[in-house]
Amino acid sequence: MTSGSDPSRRFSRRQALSLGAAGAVTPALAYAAPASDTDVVIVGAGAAGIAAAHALRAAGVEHVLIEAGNRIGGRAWTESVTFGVPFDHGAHWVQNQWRNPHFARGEQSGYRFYPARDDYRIFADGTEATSGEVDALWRTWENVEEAISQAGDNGWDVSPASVAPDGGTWTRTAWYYIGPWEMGKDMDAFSCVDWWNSADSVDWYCAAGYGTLVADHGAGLPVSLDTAASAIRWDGPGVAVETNRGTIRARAVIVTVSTGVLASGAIAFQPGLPQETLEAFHGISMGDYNHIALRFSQDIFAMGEDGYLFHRVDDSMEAFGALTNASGTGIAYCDVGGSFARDLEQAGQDAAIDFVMERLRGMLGSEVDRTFLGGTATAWTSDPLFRGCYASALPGAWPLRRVLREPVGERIFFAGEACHPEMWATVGGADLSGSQVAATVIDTLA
């Protein structure tokens, strides 16, 4: 086993997934019919919507929080039914430490909350990589990141594929783990400037699940579940939000759904939004990222809890990276990203599990099947309530992230991870965006 700690925090997962967590809210409030008239409507009860609701309530602003799904938390969702222990369907890495409001909540929660380790095993063609091979991977990784960083620092709004070294035994491996595994996008599908301007951090874990922290923060908030917005009319003095449970009239609306949902046209705006805003929905686009989660009866990876397992990637770019024995539960988060994640999601859960199990057999042998207890796979891209994992700028689209933060007609405001200038792709960024936008709405209404 090769292990070590890298000073550049290659495993900080610079843009680690900010997909889901949630839990139950008070049933009497959760399914209450939404009021027909209010000051502000918040569309979406993920981390941004929850934060906005707290800010409006603290300011005494009348508001209605609606959620199309049957739970709160959005892409931060923890449940214990699948494996009998907490399983994060989406967000798992608590990032950005004190900049992230959920970091303080984790420390104060009473749950086991602790920093991520940086131990790993790397395999090359089914056998453990030698120390020389591991060193070659890190050199390649650093060279690729240096090229992306230089382009981003120079303001080149181009794809990493257009500037990064291409060629060599470990190049595709570095490309996969920097691109699809960290960003949820292939190396030709995101912007060097956007990558460069993202916040990096040391990661922490909550053993009870990141989604549990988000659900706890939203517990007790009045929210109308199973209430989907289909249209937002703003041709009058305020807004009218049309839902499957009636129309809600308000002075302003805070829209916290993903750019994937907005780009799909699932919510119609009447009259239409400015062209630049529509372009932002598509330019700050969702990535593709899924957990293929497997639970084992013992630590077959032999790294203790929360280790990392990588393997050499060939030109097919069909690969995964695993967080093993998460919080000592026996769950391995075998994560796939980019176009391969999208293809595997379309192939179905069984195909996804079979892919990872076959690769693990080649690395670890018969122990894989002997200790396997069960598995599942997330499918964020095909979920109509999300349409992907988290948003990053396409090459050439970095300026559109600023456009997302601009209100329309002083009545329509957008919030969420995609709107935060640096902490996008994180639950903390969504929380801060929700609070900041709510403060702007309060000032606007005043």
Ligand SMILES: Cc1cc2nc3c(=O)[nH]c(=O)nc-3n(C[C@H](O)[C@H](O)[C@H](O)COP(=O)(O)OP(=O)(O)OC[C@H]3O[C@@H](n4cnc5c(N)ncnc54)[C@H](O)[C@@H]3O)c2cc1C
The other form holds:
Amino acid sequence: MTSGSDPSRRFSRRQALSLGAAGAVTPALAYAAPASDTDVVIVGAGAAGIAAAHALRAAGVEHVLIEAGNRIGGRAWTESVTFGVPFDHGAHWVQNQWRNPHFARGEQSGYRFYPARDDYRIFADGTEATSGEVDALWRTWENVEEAISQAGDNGWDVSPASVAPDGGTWTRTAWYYIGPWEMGKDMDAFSCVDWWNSADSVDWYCAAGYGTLVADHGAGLPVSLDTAASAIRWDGPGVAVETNRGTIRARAVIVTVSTGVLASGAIAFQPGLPQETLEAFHGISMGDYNHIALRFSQDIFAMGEDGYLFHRVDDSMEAFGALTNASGTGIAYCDVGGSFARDLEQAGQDAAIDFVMERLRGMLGSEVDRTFLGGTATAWTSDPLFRGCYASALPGAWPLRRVLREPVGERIFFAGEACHPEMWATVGGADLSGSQVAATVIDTLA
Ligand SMILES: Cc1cc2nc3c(=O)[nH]c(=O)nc-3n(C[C@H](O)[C@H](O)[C@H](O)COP(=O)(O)OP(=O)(O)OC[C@H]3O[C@@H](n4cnc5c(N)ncnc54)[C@H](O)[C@@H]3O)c2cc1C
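Counterpart to the form predicted on its own, namely the form predicted in complex with this ligand:
Every component of the complex follows; first up is the chain already shown.
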């Protein structure tokens, strides 16, 4: 077994659960019809919408929080029904702990957090990689990251594929784990300067699941569930938010849905938004990333809790990276990203599970089938309430991040993970964006 730690690695962009009450928190007045007149409507009850609602509540600003789905938390969602132990469908790695309000709040509430470990096993064509091969991988990984970093530091708004070294036994592996597995995008679909400007951090886990923290934060907030905004009219004073449960009139609206939802046109703006804002919805585009979660009755990965399993990736770029025996639950998060994740999601859950099981058999043998308890696969890209995992700038689109944060007509405000300048793609960034935008709205209304 190859195991150890390597400081050059940047597994930190994703990377908690344990046996605790997960996803059991219900918001107040969940199914009450939304009030038809208020000061602020918040569209979406994910981390950003919840944080915005808390900020408005603290300032005594009347508001209505609507959510199209039948639960709060959005892309942070823990449930214990599938496996009998907490399973995070979305966010799992707690990042930027010192800046992430969920960390401080969670600790105060008594949730158990612990830092990610650096144990890993790497396989090459079915057999464990030799130490020479592992060294070669880390060298390649460093070279690829170095090229992207330099381009980013130079302000080059170009794709990693256009600057990173190519060719060689381990290049595709480094490309896969830096691109699809971390960013949810192939190496030609995001910008070096955007990547460079993202906040780096050490990963932590919350034993009860990341989604539990977010649901906990929203507990007790009045939320109208099953209430989808279909249009936002701003032709008169204030805004009129049309929903399947009636129209809500307000002085301002905070829209926290993903850029994928905004780009899809699911919410019509009347009159239309400025061209640059529309371009921002498309330019800060969603990546594709899914958990193919498998539960085993024994620690077949032999790394204890929270190890990592990687394998050599070939030109097909069909690959996964696994967080094994997460928090000792026996669940392996076998994660796929980029265009391969999109294709696999289309092929369906059984195909996704088969893909990983077959690869694992090749690495670990018959133990895989003997100890397999069951699996599931998430499908974030085809879900019309999300349309992907998290957003990053397409090559050439980096300036549009700033545009995304600009309010329109002093009454339409955007918040959410994609709006945070450097903690984008994270729950912490979404939370901070929600409270910051709410503060701006409070000032504007005053
Ligand atoms: C598979 C996966 C893994 C991830 N891993 C991590 C990780 O390890 N660490 C990390 O920090 N982050 C991770 N993320 C990203 C993180 O989950 C998100 O950045 C964050 O949760 C986004 O919060 P948000 O409030 O901006 O948006 P959302 O959570 O998307 O909230 C927006 C809400 O709007 C609702 N909505 C949509 N349309 C409408 C409408 N028309 N009307 C009303 N409501 C609507 C949605 O249902 C949703 O609840 C991951 C995401 C995924 C999908």
